[in-house]
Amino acid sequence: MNVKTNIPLSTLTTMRLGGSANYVIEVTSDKDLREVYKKSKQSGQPTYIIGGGSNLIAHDEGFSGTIIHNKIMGIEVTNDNAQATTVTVGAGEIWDDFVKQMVERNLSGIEAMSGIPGTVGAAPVQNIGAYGQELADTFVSLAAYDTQNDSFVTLDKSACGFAYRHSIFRGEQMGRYIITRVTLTLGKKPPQPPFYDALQKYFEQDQINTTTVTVQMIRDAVLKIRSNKLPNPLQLPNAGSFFKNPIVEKQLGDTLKATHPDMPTYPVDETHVKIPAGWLIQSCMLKGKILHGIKVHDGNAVVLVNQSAKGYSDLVSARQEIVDAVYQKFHISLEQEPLELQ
């Protein structure tokens, strides 16, 4: 357990904002996670868990209360057939790094979201993905500690309430749960095609034979389309894909495609469909574009880059100036991907 007091979150947040915290403890064992918590708890402070800070945006005046860094490390095999292998990770391990051993070990299921930033712990929240894959899809169970309840609890699928960038854990049960680990089940069949449409483009770009890809190659080139896409938070402050990707009802997909016929649209089911955050904004003609010191990034218009930002405020005006000109062109509300410590 490390104990810090008066923590700058722009030191702790990808997207480089945000006032101080009272406190910041690190925890690395579920016994130190419930301890700390409790404490904070008995003391009137509010408390707050992060992981890697990649998926979190800061306010100007800070938190004053506890922050619990969860460091809760470890991999662990607790299956294994000629079918696939289940894995049981720590909440606080680097999630592109746990991706980087499971390739390794030629297990399918999550080398397309190779790249992601954040931690383990942090995937469930959001119900992470990217091309084609996304945590639901290998999920089995997750182990917390109930802090309604004082107890550490399992947590199956179902209970989860996964859907689109979307889980119990920012919704209706926010703030209940802390994750300790994850257990998700890889395959051990190799890829098959067709792939994803980006990944799909990139293979037949290079001429390379679908049917011979490997979960390796996979990783590769989403390493490669992410580089050219998504900037290293660690170069230029940001939080990743700033907006979701909106699910509207067919019908209005339908409608703005006779207009806009370039407009890529992603069925859902038989009544929605997906259509690219980042194609919306650029279509408004603010890629490249600087708005209160936020940079629309010009590689991928979904990511707001902090350039000069003074506080959170301009990210708000930033954000609003975003959705508004979304909303007035297309009449689609653009919803914030990143949760907010408040």
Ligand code: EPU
The other form holds:
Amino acid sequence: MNVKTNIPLSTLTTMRLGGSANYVIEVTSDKDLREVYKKSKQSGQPTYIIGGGSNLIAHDEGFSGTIIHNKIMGIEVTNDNAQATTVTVGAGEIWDDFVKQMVERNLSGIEAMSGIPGTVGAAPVQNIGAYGQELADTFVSLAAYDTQNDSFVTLDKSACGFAYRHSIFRGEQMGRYIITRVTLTLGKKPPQPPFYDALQKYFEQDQINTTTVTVQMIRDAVLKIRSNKLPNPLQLPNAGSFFKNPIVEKQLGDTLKATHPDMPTYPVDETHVKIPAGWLIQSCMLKGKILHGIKVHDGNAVVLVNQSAKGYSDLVSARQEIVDAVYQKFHISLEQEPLELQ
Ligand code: EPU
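Alright, leaving the form predicted alone aside, put up the form predicted in complex with the ligand.
What follows is the whole complex; the chain from before opens it.
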């Protein structure tokens, strides 16, 4: 168990903001995790679990408690047949390293989620998704420490309440479970066209016959597309999409489309559509703008880059200006996507 004291949260989160945490403790096993959690609770301190810190915003006042850095590792095949392989993976594994290994084994179902920063344990929390796939599609179950009952539990897909960028872990059960392992079933069939729009276009541009596409080709294409649109958090501090793509009534979507025919909309169900937050922000002429040291990313306006913010309050001011501008123009309230450490 590795215990560190007084660690700046700016070094643990990719947005690179935030004061210090009293304790940061790395855990590598279920036993250590339980022990650290119980000790911290007994001392009356708050506890927070962190993975890669790529979807987390820290505050200037820091965290007066214990941050548990989940480093439970391991990738294990738990079932294998002619059609599919079931894999159980430790929450501390780096998500993209895991994707890379699965793609190397020619397994499909997560290849379009290549390049997403963060750890495996964080993936179910926001039900990560990209380029036509989301975690819930291949998800079987997860193992977690239930802090309420001091027990280890298995939660199946329906228990996790997955929705667009949402689950019980950031909703009604926030703070209750510490995810230790995730089990996915990945397919063995080659990927089938038609692919997500951006991928389809990419392959057409390169004159690639989409019926011969492999999972490795999808991974390579996604990494290329992402590198053009999304900033690498190691170079430009950011937390991925800073806003969720708003889901609105189809009627409002239709009304807006009448005045903004170039507005992209994606059907969600019969009565709702999703509108890209990046498009809404760009339409408010904010793309590339620097607000309080926070830059609206040139490649995709849904990403905010911490260029020179002096602290969390600068991010709050920038966020407010963006939310207000979009509301004024479209009467749509943008919602923040990354969680806040508080
Ligand atoms: N668009 C603009 N301007 C922008 C951004 C987007 O006009 O500044 C338009 C694009 O031209 C396109 C549409 O909006 O027509 C959608 O854009 P894109 O395919 O880039 O995806 P997105 O909706 O902005 C979502 C996810 C990303 C994910 C991509 C690809 C959310 C909040 N974001 O972005 O996820 O990588 O789709 O599937 O759902 C993340 O969650 O952190 C993330 C990066």
